[in-house]
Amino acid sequence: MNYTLSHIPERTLKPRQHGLTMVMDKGLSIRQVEDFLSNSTDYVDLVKLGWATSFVTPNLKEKLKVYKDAGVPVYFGGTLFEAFVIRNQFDDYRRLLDTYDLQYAEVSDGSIEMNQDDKCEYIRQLTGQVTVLSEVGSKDEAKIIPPYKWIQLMKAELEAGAWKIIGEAREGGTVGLFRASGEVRQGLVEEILTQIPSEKIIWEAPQKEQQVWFVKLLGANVNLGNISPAEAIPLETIRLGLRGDTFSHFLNGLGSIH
């Protein structure tokens, strides 16, 4: 930090376990990833690139040696797993892990229906070559999961081998976690925490004020992702307290000016 305040909440530090801020990037240029990671790199622990684009990005192999050089972990989103299990080519994608020589990879069922054991299979073997996180939701807005079954996938998917599990929101924060005006289904959220620890879970968050409704509820080290490169120093200043949508949560009690 630049300089001192009082009052502002203990961030845990990189490399850490939780506090994780994960980054989206749908489709930066390298140059553009150069200068996002110029000032954010400090506050972001993983980087997605969205759904499948990685299909598409050009120099993808330069792009990701941006990231490495910077110390930024990056997978490819669970959309593109989807798409090379509904094509029958899970071994294609196992070596696509390899040759980009990824560290992680995402396991969901966002777009295509899948049995749960064999979404547990698939992260089972996974979990062998790279470090899996797991999504649980669907990006079908019609399709409400009940808490109970949100439950019973996280325990089994965590089981299995993952080492996070992401909550569904897609890119726009309009699913999954939250109804299609963005608002947070609050009373999914706090029944999952009654059986999975927060620290487990990923929310992705990409609107403001959802961000700012996770941090009230769990703190400065709550684990956010599907955040915008240009969002990641404006959700630190949320999670310290130093903007005006957080301002007082952290003040304990300090008393007004007078």
The other form holds:
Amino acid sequence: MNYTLSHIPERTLKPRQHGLTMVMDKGLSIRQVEDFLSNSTDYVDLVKLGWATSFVTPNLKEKLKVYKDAGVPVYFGGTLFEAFVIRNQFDDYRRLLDTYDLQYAEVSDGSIEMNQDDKCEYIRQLTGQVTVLSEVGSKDEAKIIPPYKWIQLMKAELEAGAWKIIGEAREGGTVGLFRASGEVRQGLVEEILTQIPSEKIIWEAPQKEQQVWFVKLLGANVNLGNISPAEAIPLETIRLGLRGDTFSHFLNGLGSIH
Amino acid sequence: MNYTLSHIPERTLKPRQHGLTMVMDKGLSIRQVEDFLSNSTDYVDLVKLGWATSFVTPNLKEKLKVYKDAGVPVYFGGTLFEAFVIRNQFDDYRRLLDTYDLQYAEVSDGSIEMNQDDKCEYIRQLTGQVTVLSEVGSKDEAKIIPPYKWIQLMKAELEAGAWKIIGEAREGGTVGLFRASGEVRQGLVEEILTQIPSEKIIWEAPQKEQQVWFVKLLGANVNLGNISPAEAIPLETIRLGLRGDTFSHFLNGLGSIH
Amino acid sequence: MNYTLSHIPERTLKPRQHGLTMVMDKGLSIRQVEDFLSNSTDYVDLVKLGWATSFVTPNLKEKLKVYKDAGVPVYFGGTLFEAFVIRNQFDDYRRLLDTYDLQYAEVSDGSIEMNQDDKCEYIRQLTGQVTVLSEVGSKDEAKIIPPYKWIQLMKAELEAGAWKIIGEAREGGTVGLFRASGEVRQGLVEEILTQIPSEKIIWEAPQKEQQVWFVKLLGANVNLGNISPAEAIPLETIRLGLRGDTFSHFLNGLGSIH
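What would you give as the form predicted in complex with another copy of the chain, now that the form predicted on its own is on the page?
Expanding to the full complex; the earlier chain stays at the top.
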């Protein structure tokens, strides 16, 4: 840090097992990746190439190398996994992970119907090859999964070998964990937390108010995802109580605060 | 493409006559243009320097050269044309196009009142000099043009020599083709399409939901405009059915989809 | 300017005492700062490193040097001042300003309770060291300060030595001068202007509609703040009547306008 302030919450350090920030790259150019990393490497634990943007991104190998040289692991969005599965090309997908030398992969069913056993089987197979992030929640605003089902899916997917479970929100933060307005489904989150350790969940939370809500509930070291590259620094200040929204959260009655 | 997937709709290739993506640059620096082009040249057919931003953009000649070297044609936003016309400086405008060696120009009446004959006369005059894009629709949210009038204007402007007609939406996507909420004026679009070939229209559609709506209606190769530079790659995935929103659109019943 | 148009309002030139544009940098990398400045230096008078982002920004000294070399003064957001004050580290804050060789500082009470005398005393102390910008308005959406109180605070803070008063809006433009919807508190602004010269106030106005409203009310050379880097060029066109929103504002009945 550039100077010393008291009452700053302790942050986990890289390589982090929790307190993770997962950033979504939806098509940065190579120099834009360099710009982003030059500023945010310390605060970013994982980068997702959003949905199937990797299909159309030029210079993909070169781009992955920039991330690799900075020590920031990259994975392809779950929609790409689904695009291969729906086309009966799962074996191609496994080869693809090797071709691009990826260490992480996401298993999701945000756009397709997949029964729980099949999903867990995909997780088991990929676990032998990479570290698996498994996503729960639909991208369809109209498809509401009840809390007990979220919990059941999360438990099964962790048992099948998933390293972390991702709570779906999309780039916009308007489905899955959130209402169409972006408001958190508070009861859902609280019920999940009665059964699943917070450290095992990465909450997609692209909107600032969503990030603030989770930091207030779960502290500086909550795992958050779908952060846009330009928001990595702002998010770090929210975690540390250095933005208006969480300013008083870590001060324990120091002085007089709004 | 970086890998092979079945069931990907065929895209037209550059130089495209339809399936166009028109991007709005509202003040990128030269290096930002380079970054954008390094990633998106294959997916971008036209760049508009938004409204009259060219008036205040430093290093304009140098910037235009970067686009030219990449083979991406640039034109000045229609508001600039109107700014010259309202000041009785149309001849200056014609000289300006030559000074900057532009091959395209936009004729519009989004901010001024112009009768149809005058507008068509401007189109005719400019057609001798450059390729003309003609825009229909007001920037004034309160000024609703009825569908029959859109059609009449479009027909007259195509006859006067316009290469394509642009459907107005502004940078925000909240006027012209869309309601203030961003919702598509569906009846308007459908009525236009009964009379004007889709290939002749570039639909300004800055919001993702708007892009999705047009791709679902008119397919992968619909002409779309006012795309922000960072959305060129995401839009390409929407066109190809590789984002959640259009994921099932090109699959023809492959497997089980939400 | 790149070409000549009549009826362009006169803009003040740098170093400006009014007609200021204050841009918020919330974590740009060094190359991003270079990109921004290469395009916008002429239109930017002050840069604020938003809230306490300077705490976590890598290469801070190098970044400040890029701004300094371009002749653009930088100051740290008021939330950082408050973070030091609430921790009883005000002396550290004063040293910090020297360490980073800053010529400007912001005094604010957006996140903490501070009585007027204490705030004015901070202004007086800092005035001996730097040029002080003093901010009025709460970051708390629920805390509405009545107009007479805004005026009383502004007067006292100017008397205490503040160079300019900043009207609070946050990054989003949804508190202070504005309603949660972003709508201007028109009565508040008008009442303030009966007592405080417009030149002494920097209105935070991050949303385009807010910028347009102030330019229409107070002209091309109104002081505006919390502009995002990518909006510096668009704002300049709004000031000059070269965007649809202010297109007719400076034309005095030239021709026929919507």
